[in-house]
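In structure tokens, one chain follows: the form predicted alone.
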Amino acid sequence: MSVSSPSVFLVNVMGQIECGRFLNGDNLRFHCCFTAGHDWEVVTGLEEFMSQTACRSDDERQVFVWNFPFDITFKSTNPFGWPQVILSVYGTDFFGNTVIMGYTACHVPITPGKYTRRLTTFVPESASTVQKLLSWLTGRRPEFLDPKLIAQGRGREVTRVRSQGEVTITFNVMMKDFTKFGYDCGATGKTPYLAVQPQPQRSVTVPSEGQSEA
């Protein structure tokens, strides 16, 4: 009985968005979405979701803990347009207004395994000092109309941004039928994990009768 070759390869991404570190703001939550090329399609899982609200911890770390899990599976025939995860973090400012606290994005790891990523977040800057003062007083900070813009390179060179905080994400990546399309994902399984290298054999000379070992 002949076995038909697979028509697509699968990439499963599990993990969790663990915590964030921000100097300003409180009551932080995030909006997360995945984006990929035209040849990619979501098989199972949520492509967009919103987290719960987290408060700043009382210890010396001063972190916002979410521990929000995610699980999504993609299928494709072409690795071009590899999936990316995009985060938009929102919080409250000094006046209680809901404002953007940071954007960040990264590619899903391209090899199977467990990974931890610390992503630096950034926010758009106002074009002038007057606009910056008005946005701070009114609570209407500059934002991107489409957060997926940060996953593209087009037009990014004219956007003024500044770094603000970081987010920690863990990934668990699994792949299926990837090598059957002629792609090398770096986990062929030819070399066992922590394989013990064979020791070279030492030759032993047995002395004949009448000869000493010295």
Second form
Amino acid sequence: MSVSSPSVFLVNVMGQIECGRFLNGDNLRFHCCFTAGHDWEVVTGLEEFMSQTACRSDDERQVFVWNFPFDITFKSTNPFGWPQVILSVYGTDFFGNTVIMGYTACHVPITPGKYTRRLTTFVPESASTVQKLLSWLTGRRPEFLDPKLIAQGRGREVTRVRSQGEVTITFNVMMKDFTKFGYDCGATGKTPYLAVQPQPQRSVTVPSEGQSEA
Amino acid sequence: MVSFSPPPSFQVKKSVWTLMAEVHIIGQLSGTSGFPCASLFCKWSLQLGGGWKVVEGVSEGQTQADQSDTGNTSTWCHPIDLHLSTRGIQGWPRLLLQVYRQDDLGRVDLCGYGVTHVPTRPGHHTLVCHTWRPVGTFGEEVRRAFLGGGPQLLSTEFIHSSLERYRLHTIAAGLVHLELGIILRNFEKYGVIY
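Any chance you could show the form predicted together with its partner chain after that form predicted alone?
Below is the entire complex, every chain and molecule, led by the chain shown above.
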């Protein structure tokens, strides 16, 4: 690691997408992607991935466990456009069709540390009751064309959704050189700045009147 | 108005003192709880003082309308990502929230107003904003219960201004939940502690 003045800061996010709780549906799998602003770039790690297919547990918890690990590092010069994680959960309904079970998104935590987030998922609603009945029978439920829509604020006012289910994600966040840019994200354990050690001052004695330097 | 200006005895290049203090607000409007109606959405906007400037990001918006299955809570997951710069701490940003409900016929009805200051300490914050709505006469309330359409504020100034609030008669509505992360920059260079 270099101690010269840095040109980018790094944010490393790792963790697991632990489990999901949904009342309906079975054989759930999710598609996950990380999205960030224009100033951000992925250094290492997978930006998009798909999980295994999980069945509902037999016990009273009725939970879908994926325990899916992720590890990604971003570099940037500007906190604007902070990375977000977007999840699209798919499953089979009563008739065996693969339908969308929920979308959710959240920002990666901005302070280093360990976090557990429980995110509620939602699905788009049909425009009318007739369409709702038809989509329930044919198994073609309304979906977002591009799941990255839910990571944006624009265009959300025309969407009608129904919230159902939740997903639990654990994050571990580390940063490098973030404070050297002058940013303060509320991190408690500050890494000591690696600077050149100051030379010890030699004491200088000034001879007063009547005394020689010796 | 307190603004940042260099002390006269300090000999320094002018370019250092044109550094603006910056605030990043990164988070989301999570949802609501405690509202007695479903299919809620929120119109939010950022209220800034005179010395502030929005560098990047959208300072107002409208969330999706959530017809929730899960009891009396709604989920919006509406992201907020703002980059602001300022010359002073007066007029610290505030979020104005107006919660409406949309029924099956597409009519929009007011459910609550709320205002919350953006936190001043960097880090992650979970905020809960209490909302209220204006209350009419007994006849208006009965009409609102059956037909909708109760009294609304003509101007959003009443939500954030402290001066004119004494004119209002209000009743409590539900709670709006926000998760905000705050990153500050260059504030300690001006001697501001938080």
